[in-house]
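The chain below stands alone, shown as structure tokens; this is the form predicted on its own.
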Amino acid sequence: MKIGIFDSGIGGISVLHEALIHLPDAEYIFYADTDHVPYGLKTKEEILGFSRDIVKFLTDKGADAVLIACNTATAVAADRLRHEFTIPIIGMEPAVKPAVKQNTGDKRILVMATPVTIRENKLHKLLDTVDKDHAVDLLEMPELVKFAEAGCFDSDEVRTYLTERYSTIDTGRYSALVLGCTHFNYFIPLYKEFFPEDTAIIDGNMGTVRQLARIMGEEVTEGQMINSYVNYYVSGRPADEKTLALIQKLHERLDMIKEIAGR
């Protein structure tokens, strides 16, 4: 089984990381479209065009299915791509449903996402379906994608940005923080500095991998990431040694975050 995974940049590595742990027998093609990052500030037409070209690239490389490791691209392009390609197209959406399910009392839920994800109907249809008590708040965090792409995860600049964005809300009111962009996972240690200790931090990565497994008729496993075979591409070009070294550091950071977050 060969799985294509793509994102606007390095955020999708956080989804690939889960896939490597839980579907280790697959072969993977990972495509980071860093020439066009961030998608969250592009037009719908641009995002659809980029996504279509990438899926064509991945199918030409023999992908049996494509996982869109990008909430923004999923919101804009997933439905269209499913009509245009015959292989399974698996998308992502913010993990609002599990957050709502575990919410209690008068607590609220915060969903952080890119501007496009927040504007698109897909998220609002999801909220209409699962957020019956209107407990969900939305917060645009476009600069986090840029920080992630620059490898800037723990700097004072990131903390200043988070302080500014969180100044508009009461972080103590939230039972859950939902990460609506795969780039946001790299900053989990910093979110913990702003939210109460018992605030759950939830992403859609594992749920998406489980959906991939269901569609492909595979069983998910539990354990440590093994050295599955991955071909990495950057906007259609094979990743060079510098990029591969960065990707390895990202996997290591995700392992560290899993350990400290008990994920």
Ligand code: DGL
Given for the second form:
Amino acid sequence: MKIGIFDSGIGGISVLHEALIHLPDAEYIFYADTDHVPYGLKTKEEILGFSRDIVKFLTDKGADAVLIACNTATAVAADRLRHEFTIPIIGMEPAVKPAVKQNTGDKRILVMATPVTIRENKLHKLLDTVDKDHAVDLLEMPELVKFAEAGCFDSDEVRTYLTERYSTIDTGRYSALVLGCTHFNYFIPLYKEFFPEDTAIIDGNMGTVRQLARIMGEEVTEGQMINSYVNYYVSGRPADEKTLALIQKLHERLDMIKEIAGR
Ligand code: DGL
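The form predicted on its own done, now the form predicted in complex with the named molecule:
Time for the whole complex; same chain goes first.
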């Protein structure tokens, strides 16, 4: 089974990371569209065009299914691409459902995502279905993807940015913080500095890997991350040594986050 996974950039590595742990027998082609990142500040037409080219690239490389490891591209392009291609196309959306499920009392849920994801119909339809108590607040994070792409994770610049973005909300009110962009996982240790200790930090990565497994008729397993069955591409070019070293560091950061966050 050959799975194509793509994102505008390094965010998708956080999804690939889960796939490598839980579906280790598959072969992966990972595509980061770094030439065009960030998608969250592009037009819908641009995002659809980039996504279509990537799915074509991945099918030409023999992918049996494509996982869009990007909430933004999913919101804009997944339905259209499912009509245009015959292989299964699995998308992502902010994990609002589990967040609503665990919410109690007068606590609230905060969904952070790119401006495109926050504006798109897909998220609002999801909220109409699952957020019956109107307990979900939405917060655009237009700059966080750029910080991630610059490898700027534990920096004062990011702290200042988060302080500014959170200045209009009461972080103490939230039972859950939903990461509605795959780039946002790298900053989990920083969010913890702003939210109460018992605020759950929820992403859609594992749910998406489960959905991939279901569609491909596979069982998810627990195991060690295996990094040897992945071919990495950057906007259509095979990743060079420097990029591969960076990707290795990202996998290590994700392991570290899993450990400290008990995830
Ligand atoms: N990682 C992407 C997401 O999940 C998009 C980031 C971007 O390029 O804006 O939404």
